[in-house]
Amino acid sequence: MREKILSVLEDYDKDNIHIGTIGSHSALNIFKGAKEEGFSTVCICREREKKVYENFGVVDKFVIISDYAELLEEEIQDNLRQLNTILIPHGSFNAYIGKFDSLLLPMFGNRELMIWETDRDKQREWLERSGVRMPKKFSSPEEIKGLAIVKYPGAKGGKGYFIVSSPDEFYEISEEMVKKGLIREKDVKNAEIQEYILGANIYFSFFYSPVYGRIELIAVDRRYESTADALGKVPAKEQIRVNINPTYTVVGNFPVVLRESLLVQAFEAAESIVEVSKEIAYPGMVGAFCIESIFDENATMYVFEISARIVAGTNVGIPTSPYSYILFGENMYMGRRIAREIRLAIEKDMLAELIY
């Protein structure tokens, strides 16, 4: 597979590269960064979303589709190859595309690690081999003792997630979520049930640079989660009376500056995760990745998920975050950091090392 991709890349005009992505998730971030680093941009989107990217003026060319899966069609891919397009994957690629073996376009990052990300068992193996501290996993609802959070495969942005404290509650709330259309019956069977760690959720957006051979902390954020964050506006007696079962659909993000003494835990986790990535999917991590964590009352860090690509939380870092500014001494955010890496790799004849 990689040989085919590199063959496509070999035919590209390196002086006329387009940076492309699907018009959703973190596309504005990606396109703005590409423009600031001197690249032309191409947006693959539906007609309805086109107005967003036209409004912000960050797209040079549009490829209009009616469904995201059309990106797998040969005609669309050939069009993008003619533009010398390098795709930047984000959460919508996992949620709506998935079949990376049919995507014969150069993609920034490691597509094999994105498959590990979306498979809950593979992801847990990756994290366990990295030696990071993790919440306990319950293999079936009957094992639930104490607070647990129920999650589903893929990049769903927290949609349909819920908290339970017993097997009976799991089945009761699952049925309710299915009726509401938040999840499907098959999602219930494929659910991952994790111990719920009470603490502060912190999301670290790192970048692994093959050009510099280093791990960089670009931004830190936390999520604004639909009904879960709305509960504070509803008196406790009313919550009980109407039997509110909150879910965790992400609607936005907030920037966070962490206590400096806690950063070492994040860097240690990032280092071990990158090292193991080299063992499970050659050549390992490339570019953006996010470590999703919780800090408990003792300020101990637990890692509960990893994303092997840019996450939407990096949008809070535009035009810069304290961490990226300290590192670069200029405005730097994830979309621009990706484009900077591509530009440097072209200059150093290292572009093939970024494409998998």
Second form
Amino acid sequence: MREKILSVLEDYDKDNIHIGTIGSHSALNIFKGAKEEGFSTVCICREREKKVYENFGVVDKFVIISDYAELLEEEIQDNLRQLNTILIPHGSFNAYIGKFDSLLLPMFGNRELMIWETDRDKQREWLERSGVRMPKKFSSPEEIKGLAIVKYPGAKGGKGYFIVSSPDEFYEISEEMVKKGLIREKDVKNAEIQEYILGANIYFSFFYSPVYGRIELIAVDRRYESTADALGKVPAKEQIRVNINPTYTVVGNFPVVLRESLLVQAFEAAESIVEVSKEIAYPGMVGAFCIESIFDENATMYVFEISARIVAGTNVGIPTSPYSYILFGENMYMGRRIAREIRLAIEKDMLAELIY
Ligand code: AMP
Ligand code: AMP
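Moving from the form predicted alone, what structure would you give for the form predicted together with ligand AMP?
Expanding to the full complex; the earlier chain stays at the top.
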């Protein structure tokens, strides 16, 4: 598969590369970065979203589809190959496509790691092997002790997570969700149940650069979630009276600057996660990745998730974050960092090392 993709790349006119992505998630970030690094851009989107990307003036060409999965259709792929397109994957690629076996287009990063990221068991294996501290996993609802967070298969972006503190409560809420048609009976058995870590959420967006051979911290954010971030507005006695449970649907992000002495925990985690990535999916991490963590009351870091691609939280870092500014001495954000790596790789004849 990789050989086929590399032969597509070989035929590309390297002076006329288009940076392409699906119009959603962090596309504005990716397109703006590509333009700032001198590339043309192509946006694959639905007619409805086209106006957003037109409005911001960061797209040179549009490929209109009615469903994101159409990206896999031969005609669309051919169209993109004609434009010498390098695709930049983001959260919508995972959420709406998921399988890349038939995608014969150069895609920035390591596709295999994107598959590891979408599978909860594989993700846990990766993180456990890295030796990072993680929330405990309860292997059955009967084991629930203290606060636990329940994640059903397919729950995306925090939607549909809930908190319980006993096995009875787990079954009670699950039953309610089955009745409401939110989950299926068989999902109840496959729920991922984790120890709930009470603390501050911090999402670290790193970049592993094959060109420079180093890990870079590009941006840090936290999420703005509905309804978890609204609960403080309702008095506790009303929360109990109407039985409000928090939900975690992400609607936005805030930038974060960390207490500096905590950065070392994040860098240590990033180093070991990158090391293990080489063992599980050669040659390991390429480009953007995000370590999603919670710092508890002792400022101890727990890693609860990893993304092996750009995350939307990096949108808070446009045109720069304090960290990327310190490192580069110029405006730098994830979309631009990706395009910079591609540009440097073209100059050094290393492009094939960015595409796995
Ligand atoms: P979307 O294209 O907006 O539907 O998002 C695709 C995937 O990325 C979904 O799983 C979303 O939950 C996730 N996502 C989108 N935007 C954000 C954001 N600002 N912060 C965190 N996750 C996001
Ligand atoms: P996710 O979509 O997995 O990134 O997570 C969505 C929300 O669930 C975030 O606010 C997380 O902080 C929260 N969350 C996920 N796992 C845990 C956990 N083990 N302890 C506390 N909060 C969690």
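Positions refer to the first chain, counted from 1. Predicted model, so just to flag it, every value in this text is computed and none were measured. The term rigid core refers to the maximal set of C-alpha atoms that superpose within 1.5 Å between the two forms.
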S174 C-alpha relocation of at least 2 Å between the two forms, rigid core basis: yes
